[in-house]
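Below, in structure tokens: the form predicted alone, a single chain.
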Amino acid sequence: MQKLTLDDIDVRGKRVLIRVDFNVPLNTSEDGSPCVADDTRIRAALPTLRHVLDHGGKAILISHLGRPGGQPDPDLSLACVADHLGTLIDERVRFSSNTVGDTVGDVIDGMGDGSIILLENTRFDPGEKSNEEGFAKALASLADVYVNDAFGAAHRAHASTAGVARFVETAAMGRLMEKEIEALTRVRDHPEHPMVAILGGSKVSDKLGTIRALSTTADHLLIGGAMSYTFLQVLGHEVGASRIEADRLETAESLYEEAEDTLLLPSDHVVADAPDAEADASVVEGDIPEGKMGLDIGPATIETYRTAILDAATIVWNGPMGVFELEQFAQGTMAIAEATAEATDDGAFSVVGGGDSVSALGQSGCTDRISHVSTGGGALLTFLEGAPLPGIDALTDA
């Protein structure tokens, strides 16, 4: 993808609107206002915002948090995340509770060359999400230059991700979006080999495309979850109450037909009657019984899917094993995640996204032991299955 970088602009003395990915969990601090509980996001842009500020840019920031219905939700508004970014870059990071309009624009043209604003929640309007030309156009009145640095929203044609590159001169990636691209690029283009992949989650529908892609790259595809126990149903084994989709059997038969030779699913599994905190867990192996759900990947599947990651010289990682937020049914994922990181110190190039995945991949304590931490799911699925990323096709070619 040859687009603009921020190596190719000049940002002195530009307003540069910079699409950032702040949608960030929010807790409530000791007095009772919102505080960022994880700050993994905002840091990730922390290089963009600091190549611009030093270069004598006005950074004006603009994100989406939450899902606020396109209308104001004081619970989702971004003010304690412009005062969390202000600790971190150690700068006075201004906030404006208006996203777009004349009060914005002369806040902004009264600031000075390397300073910094956060503008209100993008989806606070309804033409965000609906990529409506008017605000597309109201938000590039803002600036001289837009930069995309929201690597997890590129795959939404949205005002702030798609729409506004059309109406400035010039669109450019940030640096994260440079690292993105090319750490993925070399997964799914360049991959050596042998090339695991590892998906887990709930929904074959999510990742159907990604399946069929990697299926024609991967030396293994290593499948866990409650996916995939859609799978072992069409295979005709007996998945108990495990979660299926009984709307895509036919389309889980037809992908596992193709994708054969490099598919793997689990042999035996963890279940209980139900995924709580207090149920009884035991390992079955084959068919689940009745009543029981299959919660886990089970001892000699992490034996089988560990032999392969250590095996590997590529390996890319998207969804959970099973319910890791409980200890009981945790042990498939963080023994993925421990293999991942051991294969990664021997060597191996790795790449770990989706929020689930990373949220474990923390649990497990080795995030600083892979190789890329992708901040996209969605967005990183569909850059492995080859189909277009809107915030990326709308940038300025190189």
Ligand code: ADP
The other form holds:
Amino acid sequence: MQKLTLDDIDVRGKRVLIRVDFNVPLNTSEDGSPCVADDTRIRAALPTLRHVLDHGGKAILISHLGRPGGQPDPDLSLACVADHLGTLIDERVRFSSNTVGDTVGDVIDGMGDGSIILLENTRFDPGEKSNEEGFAKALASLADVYVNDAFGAAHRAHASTAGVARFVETAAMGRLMEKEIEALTRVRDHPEHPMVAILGGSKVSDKLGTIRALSTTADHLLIGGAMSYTFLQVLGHEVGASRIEADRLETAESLYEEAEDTLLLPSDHVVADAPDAEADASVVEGDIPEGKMGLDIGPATIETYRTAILDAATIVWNGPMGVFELEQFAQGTMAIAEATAEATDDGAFSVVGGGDSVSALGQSGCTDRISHVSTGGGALLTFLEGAPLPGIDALTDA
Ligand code: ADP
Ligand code: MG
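Show the form predicted together with ligand ADP, please, because up to now only the form predicted alone has appeared in this conversation.
Below, the chain from earlier opens the complete complex, with every other chain and molecule after it.
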């Protein structure tokens, strides 16, 4: 179902409540105050913010940050994000230490058209995660129109992502949301073939639904990361001390049977005693010796995966191939990043998403060569799985 976009609404003179995803990593600056460690998500919201400000709307921004557990936590305040946004957008960005209530309403009423305010972390209120009606209504009362640009939070039915939309007349997608949906719909619903999906990362349980869905559209599904060992164990391989999910063996087995023709598993591995910077790493083919952990895909697997990727017209990748945070176990992930970038240079359409995958991609230096780098982790998996995203469903139909 098509949803309203910024092109369908007139924001001039209106209070535009914009749900952004400013759930960014924080650092401590030299003077001891918190600061933004990585502003990718803030930058991703700028097209929407620029649109609203340039068209004379009042931009009222809401976001969650971290997991404060439904009560105020000074370490998870969005105040430093407001300052950071101010430097990026070159406007005065007001900040309200209240998320809802009369004082916030009064401040907003006093703001001129084309001005901008960020409200405090929505998760300081217990009604955010429980999608409580009272909190959703309080948010809605600050708005003439609601815009959701937080793709990364769209898989959650929270008050600021879904509940609020029920109490406003108009609820539209922001530019980032639009861009994400367009790119992801292309890979999910009408990919050009051959299509290669690459799935890795830590837990198979997070991604079973996505593996199942992608195995029906992709021509090759390349598996890496810790999740490979659950599959390899099912196939009767020795996996040593590798991380497996014992309670997912049956599901993995039936999934393997369904997807056997498309699924590719690593044939060799970089192993060590532990995921440790000082550990001695070696390459083994086939079975993993007792006591050793598989921590990256090996060179033969890299070659096989690389060939499949270079031949692809569509590539979607989520989940690192190994413990890329440590140099000895980063090669597989770096090689996949490079192959995906090369294929994209040659005309393939590529999508990479997931917090750790995007950070690995940054480490490889290939980010700018990828067609679409998604801001979603859970939302991306949910979308690719074909499951509903409450943050999108709640918006007004076009
Ligand atoms: P994303 O955030 O991109 O969705 P995940 O969170 O699923 O990715 O997985 C990333 C994590 O998986 C990384 O921290 C990485 O170290 C870990 N990982 C990858 N391969 C292995 C492995 N073989 N053993 C243990 N951990 C692994
Ligand atoms: Mg992760």
